[in-house]
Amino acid sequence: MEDTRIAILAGSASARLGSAVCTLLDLSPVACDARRFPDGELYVELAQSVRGTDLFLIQATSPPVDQHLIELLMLADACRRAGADRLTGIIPYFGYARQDRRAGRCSLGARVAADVIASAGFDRLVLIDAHTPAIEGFFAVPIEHLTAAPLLAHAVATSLPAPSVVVAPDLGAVKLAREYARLLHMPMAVVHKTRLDGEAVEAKAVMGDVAGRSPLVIDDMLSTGSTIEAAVATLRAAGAIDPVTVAVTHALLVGPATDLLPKLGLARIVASDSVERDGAANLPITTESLAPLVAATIRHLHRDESLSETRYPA
């Protein structure tokens, strides 16, 4: 779509993120008004015509997250209404993603927000870092997932003492160690760990050499502070040495986590800025920022290009 307009709008969740995009591809944000009744809809207008534009739209369903989708949805709507003639959502982080299996008479949340998504009307979304690639399978929208594993890699590299070690902190994030151990040409472990409830989990084992090695710990989110917790304990019984350092793309700090993670002598917490956070001022955490991947990925599109080089690692 090279003769087509690039047209980019940001909702609240990911304001900042946009604004960083628009700066490297040298545009300016649509605007739109948003705001709230007194009884608490939300209430959407695009200021400006984005008819026959390629439209971006940059939201994030982070917490409060079903606020976030709502606004999500809206915004769809709006741009949909107002003549976009492409659509492409671009959501840092989603909100359902670990809802992605059923067990009993539970709802499967992963597939209740990818429905309703999907009917906002997009023709493509792009994800990072999704709980699980395997969520693609629950969209009926084309989905592009890409990985900041190389940007959060190359943030961590230099202070990373020798020996140290990759460790996916449970069997789920063994997919996404394996990307870092790879850029970082890193041996890598695994801690086996049990889910109690929505809060508690309990690690058990360690499974690969640990022993007088700094542990990277990676994961693709850091929500309660309780699986890091539970990893660290384990990998310190193992034989694991300080610098302890985590990696994640998405810092919910949600919880417990702002008054937990600064009891674990944790000398460092890199993430992405897929979820916008405000304070935390007494954790080691330094950010950084997914804009540039953002940014080229949106030209590939556009340009009707492949992705190859911003996929997640299959």
Contents of the next structure:
There are 6 protein chains.
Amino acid sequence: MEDTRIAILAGSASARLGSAVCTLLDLSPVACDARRFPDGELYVELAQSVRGTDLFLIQATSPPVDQHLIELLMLADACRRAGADRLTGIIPYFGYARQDRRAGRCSLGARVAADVIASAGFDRLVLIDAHTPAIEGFFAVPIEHLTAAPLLAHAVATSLPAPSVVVAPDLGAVKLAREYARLLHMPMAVVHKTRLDGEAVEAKAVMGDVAGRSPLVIDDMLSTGSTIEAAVATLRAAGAIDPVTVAVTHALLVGPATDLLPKLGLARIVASDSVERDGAANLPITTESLAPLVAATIRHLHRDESLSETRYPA
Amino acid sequence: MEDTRIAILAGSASARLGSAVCTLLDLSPVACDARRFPDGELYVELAQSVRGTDLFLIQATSPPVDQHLIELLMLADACRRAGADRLTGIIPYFGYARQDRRAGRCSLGARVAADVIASAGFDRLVLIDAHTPAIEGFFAVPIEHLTAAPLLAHAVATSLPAPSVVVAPDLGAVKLAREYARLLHMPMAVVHKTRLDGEAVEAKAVMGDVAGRSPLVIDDMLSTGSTIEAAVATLRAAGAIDPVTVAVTHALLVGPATDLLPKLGLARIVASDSVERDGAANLPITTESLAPLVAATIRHLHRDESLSETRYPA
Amino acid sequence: MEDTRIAILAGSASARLGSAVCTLLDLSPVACDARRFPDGELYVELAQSVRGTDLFLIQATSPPVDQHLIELLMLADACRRAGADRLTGIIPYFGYARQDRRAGRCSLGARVAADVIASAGFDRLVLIDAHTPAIEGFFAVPIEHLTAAPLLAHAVATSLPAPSVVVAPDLGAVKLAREYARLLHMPMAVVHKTRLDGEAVEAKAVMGDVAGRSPLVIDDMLSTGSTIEAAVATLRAAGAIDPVTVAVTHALLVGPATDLLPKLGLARIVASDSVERDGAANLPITTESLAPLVAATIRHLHRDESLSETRYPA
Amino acid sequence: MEDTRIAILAGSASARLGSAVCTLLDLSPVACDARRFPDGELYVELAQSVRGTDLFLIQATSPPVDQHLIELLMLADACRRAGADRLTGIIPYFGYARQDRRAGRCSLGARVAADVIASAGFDRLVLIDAHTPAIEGFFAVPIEHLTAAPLLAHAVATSLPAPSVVVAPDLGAVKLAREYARLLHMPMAVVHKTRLDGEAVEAKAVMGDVAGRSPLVIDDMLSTGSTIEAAVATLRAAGAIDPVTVAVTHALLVGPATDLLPKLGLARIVASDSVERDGAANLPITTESLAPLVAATIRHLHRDESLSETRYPA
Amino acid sequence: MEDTRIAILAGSASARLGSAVCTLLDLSPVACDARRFPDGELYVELAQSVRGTDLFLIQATSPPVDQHLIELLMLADACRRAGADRLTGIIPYFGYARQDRRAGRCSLGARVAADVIASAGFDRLVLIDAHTPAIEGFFAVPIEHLTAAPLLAHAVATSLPAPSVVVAPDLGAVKLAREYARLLHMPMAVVHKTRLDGEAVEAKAVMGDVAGRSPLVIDDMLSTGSTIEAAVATLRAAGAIDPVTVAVTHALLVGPATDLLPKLGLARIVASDSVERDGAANLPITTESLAPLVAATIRHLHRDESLSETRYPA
Amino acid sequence: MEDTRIAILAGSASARLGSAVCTLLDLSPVACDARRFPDGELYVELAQSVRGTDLFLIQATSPPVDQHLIELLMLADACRRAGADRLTGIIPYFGYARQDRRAGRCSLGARVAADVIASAGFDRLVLIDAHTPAIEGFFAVPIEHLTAAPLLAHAVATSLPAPSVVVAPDLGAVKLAREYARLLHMPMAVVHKTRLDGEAVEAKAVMGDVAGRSPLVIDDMLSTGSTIEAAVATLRAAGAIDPVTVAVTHALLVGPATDLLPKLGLARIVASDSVERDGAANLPITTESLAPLVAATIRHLHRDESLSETRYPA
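The form predicted in complex with another copy of the chain, contrasted with the form predicted on its own above:
The complete assembly is shown below, putting the previous chain first.
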């Protein structure tokens, strides 16, 4: 597509990331008027022509998730109708991904979100550490599924004391934990729920050796902090020692998170900027930007270059 | 479908209407657990089996529109996956309907909303006074497009002094005004924007005879009240007299509406309960329930009876 | 798409317009053998290669509407199978557009026509003053909805005496009337049906001030002339004076039109060439060609240039 | 579907056949108002409710093919939107079937027709001796492909003198000829085009022994008569003797047919009533009605009975 | 659907299971002629009518996976075209499920398989312990995802000595291991690959306490046995004691499995009959039939009863 | 597409043909790792980037047909997800094509195969002498249907003694026979089944004059040889003389073919290389490569040149 003009449009959920990506690519984002009417309906209008462009639309479906999801659709629709030649959606954080299976008469939320996004007519989507790796199969269009693990592993590598251990705070994170363990040449452990006695309530247990080790608790997302809270308590009970470090791709920090996390005695939280938020001054959080990863992906896709190095770094 | 079991499920935007419909049909609504996680993601789970039912899902896409739209999808998905035999969506108020054409590089919001709803797999939809009558064509599935005009016309009929005039507050409402004029045997007029002189700004003008007449201003929706405000001022300047009555199907009353409307000296506002809201104690508003209309429609559809009488009352 | 070859193919309903567009663009139309077998089946075969072209297919679905509609499909199918790279349909007149809502157990004709056209696999469609502006939402593919109003307003501007008034001959034409009023800096009025007394039959009435004014009756289409006939009678009864001018985008002139219209004492009828017809020598009709508008649209689309100026002229 | 109400609707191309089928099933056809506006647009409206019915729509796409095709769509759309529970299309003659392959930059007319029909949302289609048996694969919905060969073979059986021969008038009819030969225990021959010498023009030749035999020329359709004319001349040159009989499922008799056929000295033409036409008094044509076959098919489908006996009679 | 006739059809991959299910339901399976031509093409023909039935088609896509997959399609196509009213596919083992994400320029095999199956037009699918729980989202149609874990856990419960431990032989099995641990009130452990030193090769490690415990190694499938082999060696090295028990839903036993497994000193292998195979006389394998689970599911679906008890047993 | 990079990928069924095509086009085929796991599941991974390429995927669905069909899908999926800009499938032999109509409750195998292939997302397909010419209509995407008849006719032309006759061995091959007859300026005949007497069994008969002529038996495919065997016997009984030559596009030679054919005393069998096989040393078979035809087609498609000369050679 190198003979077409490249264009980058960022929605309100990813305005800063979009801006950083544009700076790296030496481009101006597509000017766009997006506003809410008094009844809450969103109106979007592109302020410049995108006809014939190779358009990349960046928008996380982070909280408020429904609004950001509909905004993603409205922007995509505007781009498609305005004649974008190719439309690639870049969704740094994919909301509703945890509803990837049903355990009763519930909805399959991740598929609903996928279908909604698909209805907008993207040619390709780029996701980053979606909760379900199998999310790729929820879409008919090709998915480029990137990971922030190397970025975050590199960021924490020097500050981890020896001996350390990578810890998955629940069973859903074991594969990501292995990825960190592989990158950092560290052992791993996993915190999980157990209920050995039929009558007793569930308790947390640790699989793997954490005694005397300093844990790096990793996860794809940090939401209310309750999973981390339980994991840290379990780890300490099992003999893990300070400092305790946390690395997550998506730092949502919703609900009680900003109250709860400061009480945990965490040495450091490292997260990407997939979810944009203000404040959190009371947290020892450092943010690693996804902008270089996203910019490189856009550059490769636009130039029809292989993504292998970007998607699967050594 | 009379050999199947009927089931009615109401979303959070239409809980009261759904309850009233169930009372009229002597049914209990399907019990459903719908809640938001701390990150704002919606989770819905039906508390009882709907397998093999003829299911009617009632949910307006009223403000907050994006949340109500996604809730509609999630509920529909849960019903479909749980084995509902036929799924009819009843959308008393259809948000984003005003974005039914593009005038620049904007999105076609009504089609985006339609596509999103279509992705949920409804077999049939029931709409009530959607902003665009042609909305029927935005969907592949059959639409039953009902109108509240007879209900509201009947409600205001006795309180209108002679001589009165039905007034469309803008050009978009002329066909609905004609419907009221036909039902009430009254003349009609229309307020519209004009700009006779190239340099001058736009002004409002009235087509039709309103001097010495008491206006019944009608519209499909009452949002911030600004359209009504401008219409009333123009009508008074053109000689219309008190009382001024307003009849609208959808009373959103958002933004400045509750401040602005009390200042207009309206004698009465009549609206349906398509949009559920609290308060508005300072407004002379009376509400006519759509429950009988919706209940009759459900009964006819379930029994495979003709809707003609319901859809096109004399 | 400027790196691809442009190709223009005109169907039998738009042969003259297609030829005029080609002249403006300095191109030869794609040679095509389209003939009817003795049983009435259409056979089309392109006489030259269109592989890899940016192909624009021009065909109105004017009367005989079913034949022209099927011809549009057959030509599109031939182009697509022969390897056209991009296929844009230009439909100067869109038949069946008035069947845009149902009022009984009828078909939704406009959607049927839209689905039929969609089945041919166009990438984009260009319409001109379709009866329903919301027709855009009937299609999944992007629509460029052009208007001939500026062209026709310009054509009548100098011949209208002062004072004049733009008149919509029925409620369906009010928005188009406002557009003319805006372009010509004139007031507007609307003729509409009324039935003030429950027992009486319907009568025509005028909203707006027409006494002593010379009317410019506008509409999207002029079919049998009966709407114009009723409007002119009503206007004269309300005091409107000669000359009476008519401006319509689509002059179908079917059925009794050529008998009826000469009796109305019209000073002038201005129409576009969206519908091709012979004769009408007994009518004071002048035709403004859409060729420059269509040619400019093709040029912009092919060069990936913005259509804003073309679609929404000041 | 026996617990649902059966309903039969016949379009204008199959009014008589529909009426005969209804008589056999002791049903009244669905009343329907179908008319053309002065501009030729079709308007259809069902005069009675079909909600919840098992609806069978009978409409040939015989000449005028485009109008009959669009009427089929409009009727189907009206039925679907009016709530028919199941919609089966019965197409006694399928127009455009001969365009079943491309030999240049032409359209694939049979697929275009199939796609157009598919867009109307049928659940199942019933065809009778479509030109291409493989037409079944052009549709995603299930096809019941019936044949009139046993009906017509039975009709001619007693009037054929010995020795007779079944003749395919071109290569496309050989499989149908074998079917007749099998049913009538007769030998077969085929007339085909040949060009033995590179420079010479094409000539007709006969494969198979026809000398001293009385031919039964069979075909799926009889259009202008030119194929029959050439076959009869070739057969006589090869020694075939009178009487010459013709059996065809679809007697279109268009163009020069009614002039040309009387000159051929045919003893008898037997055809089905798949195509409705007036007159042809100067032809020795007898018509066998498809009504019993169609009525039996409807009855079996409605009762969920096997069609094997109907589709593949011994 | 209780007013329709139920029908059960089993493909060649699930003939015994289908037969057992039919016995439990007191039904005869649909007779079907399915054979391979000398060129390997499959031909299927139903020997009795299925028109109007509620049809359940049972076919695992076990090895030879491609043939079984195509057979599933062919059977489904035959059923659909022959008029089955509702078509439910029951796939006891879902092949290609492990290709649920891409790690390079490979295909997304699980989605390819899902798309292929979807093209056959099922109304609903029933899967059993598919490798990816998120497989539900790969399909648009509703999925009932059953598990054999309670069945297998019950089968091994009495033969496990104390103390025992449930072991996931790799990270992909941890959630299934937790399910077994929950059902059996046992602790759990997981074997995983590790590479602590950058230069060193990968080694297996155990997370969780297995010393002095008798392991129950569980997995969704047992293919070549190499995963079990490595796990058992690692467990023994970590102090686990005999007896070693294995429980898997799908016992494929391909390649070196029947050579390798006897050498491992396993006390017992418990598996379901999702994959049909002959022999394995040299293995201590016992088979628990899925027939009761499948029969109950069919009975509930046919009667429109809730599946909750079946899908999510306590 | 000449501004994009061309890429050619050959599946295991067409490795030699792909290699020959690449040689003619002076290209290297895309390196690809395609292997079967021990359980028979196919895994494919492209070893080099195809992003932005104009990709041609060559794979016959020859025996083992199901594996080759799934491989075609897997390769296509890998190409599409890896970013191929345009994906053209070249299927030298299309399996399941004979199941192009149903004669009972069987599946419509050719449509099943077509749907499966369509699910892989090709932009265009190239077929060669598919059994059903109407196969084009089974697909929504454009089909280029090539023929090997000129190639094979040219190959046999000089070795045929005078007088010769082109023979179709059954009715399905008559149109192909006419094509050979036209190319070689020879008469034609056809062998067919007949059953003149109701009680007697079927017998073979010849239409056309073969006595004293040397037959060229042609067909689209040579499978087990039984059709040829019966034809040769019938021809000899009817007086045909040696040498007997056979020309077929697709030489499958399965089942008893290599035993049966040597006994027929055939002078020569000429076939294309659409189906790759080893051996057949005991047969007088010569192979004409399709590589020049395929290479020319690829070159033309890539350069957006007309295919007319290639598809319809004089």
